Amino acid sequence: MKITFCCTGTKAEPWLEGLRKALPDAHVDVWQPGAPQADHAVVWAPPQQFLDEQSALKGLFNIGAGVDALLRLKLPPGVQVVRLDDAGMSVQMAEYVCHAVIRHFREFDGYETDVKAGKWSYRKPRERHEFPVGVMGLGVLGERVARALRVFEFPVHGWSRTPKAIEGVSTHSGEVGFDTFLSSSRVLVNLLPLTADTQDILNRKTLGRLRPGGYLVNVARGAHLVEDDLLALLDSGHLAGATLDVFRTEPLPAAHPFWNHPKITLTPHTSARTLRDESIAQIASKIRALEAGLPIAGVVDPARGY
């Protein structure tokens, strides 16, 4: 069995070493143009040339949770695109979102500003029941985030394309449930996959349906957000602020208005990083299952985009 590695911007040697150890009977190498055909590939942002040349691939394993960029390329016929189910990402995402929500709810951002100005301030405690959090997207990451928020006793709503039940979470689904979900939420957390249907879903209309003083946490993809609409809603006062980890252009351009907006907190796409050892173990397990003719989790439906 031959496995090829083609991950743009990723140091290859630790991945090769880990894959060789996990799959000792496999030949694992970094892809080079003109290389022999491989059975499976481990990829991140591969060039189209790679996919054109590797036309006999059975499995295409993406080392990130999002596969939107990969699905925009022309894929070999019959290949199964496989995403990571978790691999240590869900706990990181839960940490990040809970931190962002609590920081806003407890007004730690305001205290930080006051302290920098040398001001000893007092803010009236807020009522938790007045800060319902809506989690948009209830996959592996979204469900973990929703459950984590419940630990802090926030009212939590969840929305997904199809119905889903999560203990302690008020769930909504489909177009019928979308408006109710938005109007029930004061804090909106976006964890949707990026597809043709979800691009620009965070716009003036949808964000305007949040409760007054709403707050956005976007940890999915930058293309979900219409940036000018967010700025307008922040400047009008309908939204109180936003924490953004993802952007349409990354790195964020130096002249972008997000950098210096007083109501926006930025992080450099770091909410949930790929953990190499956990990812290698999961990929190796799935390759062994595929070679044995067994079903695996995480196979992407190209028609749905996730």
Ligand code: NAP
Second form
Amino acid sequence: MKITFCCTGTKAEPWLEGLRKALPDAHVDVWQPGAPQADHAVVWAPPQQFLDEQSALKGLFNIGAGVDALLRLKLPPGVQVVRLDDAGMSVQMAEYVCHAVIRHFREFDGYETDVKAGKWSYRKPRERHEFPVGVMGLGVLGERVARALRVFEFPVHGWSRTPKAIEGVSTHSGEVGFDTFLSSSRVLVNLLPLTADTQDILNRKTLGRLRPGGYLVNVARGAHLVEDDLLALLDSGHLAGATLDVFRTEPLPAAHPFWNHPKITLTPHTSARTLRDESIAQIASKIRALEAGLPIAGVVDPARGY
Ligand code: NAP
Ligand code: GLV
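With the form predicted alone in hand, show me what the form predicted in complex with this ligand looks like.
In what comes next, the whole complex appears, and the chain from above leads the way.
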């Protein structure tokens, strides 16, 4: 069995070493133009030339959860696209989102400013029931985040394409459930995949439906958010702030107004990182299952977009 590795911006050697150890019978190599056909590929942002040449692939294993960039390319016929299915990401996402929500709710930024100014001052405790959190997307990451927020006793709403039941979470689904979901939420957490249906979904109209003093946490993709609409809603005071991990252009351009905006906290697309060892173990076990003709989790439906 041949496995080819084509991950832009990723140091290949540790991945090759791990994959060779996990699949000792396989030939694992970095893809070069003109390389022989492989059975499976481990990829991140591969060039179109790679997919055009590797036309006999059975499995295309993306070393991330989001497959939006991969699905924009022309794929080999019949290949199964497989996303990372947690592999250590959901706990990181839960940490990140809970941290962002609690930091906002408990006004820790304000306390930090006070302390830096040598001020010992108290703020009035806020009522948790006035900070319902809405989680958009209740998949591998969204469900984990919704459950983690419940631990801190925030009222939690969730929205997905198809109906879901999660203990302690008020769930809504589809277009019919969207309005109620938004108007029930004050803090909005985006964990949707980027698809034709979800691009630009965070805009003046949708964010405007959040309760006054709303707060946005975008940890999914930059193209979900209409950036000028966020700036307008922050300026008008309808939104109190935002924590953003993803941007339409990454790295965020130096002159971008988000960098120094007083109501925006930003991080460089780091909320849930790919963990190499966990990812290799998962990919290797899925390759073994596929080769044995067994079903695997995390197969993407290209028509659905995730
Ligand atoms: P997932 O398991 O595929 O879950 C996607 C969820 O979104 C599902 O609940 C799905 O509904 C829902 N959904 C999809 N289209 C929808 C629509 N049109 N309307 C309403 N709900 C819709 O994905 P995941 O693993 O949780 O990851 C989510 C995204 O997080 C990824 O696609 C990626 O972009 C992003 N991500 C970011 C980072 C980072 O570091 N910033 C790291 C990893 C992932 P159903 O359940 O009904 O299908
Ligand atoms: C990161 O953004 C991922 O999709 O895994």
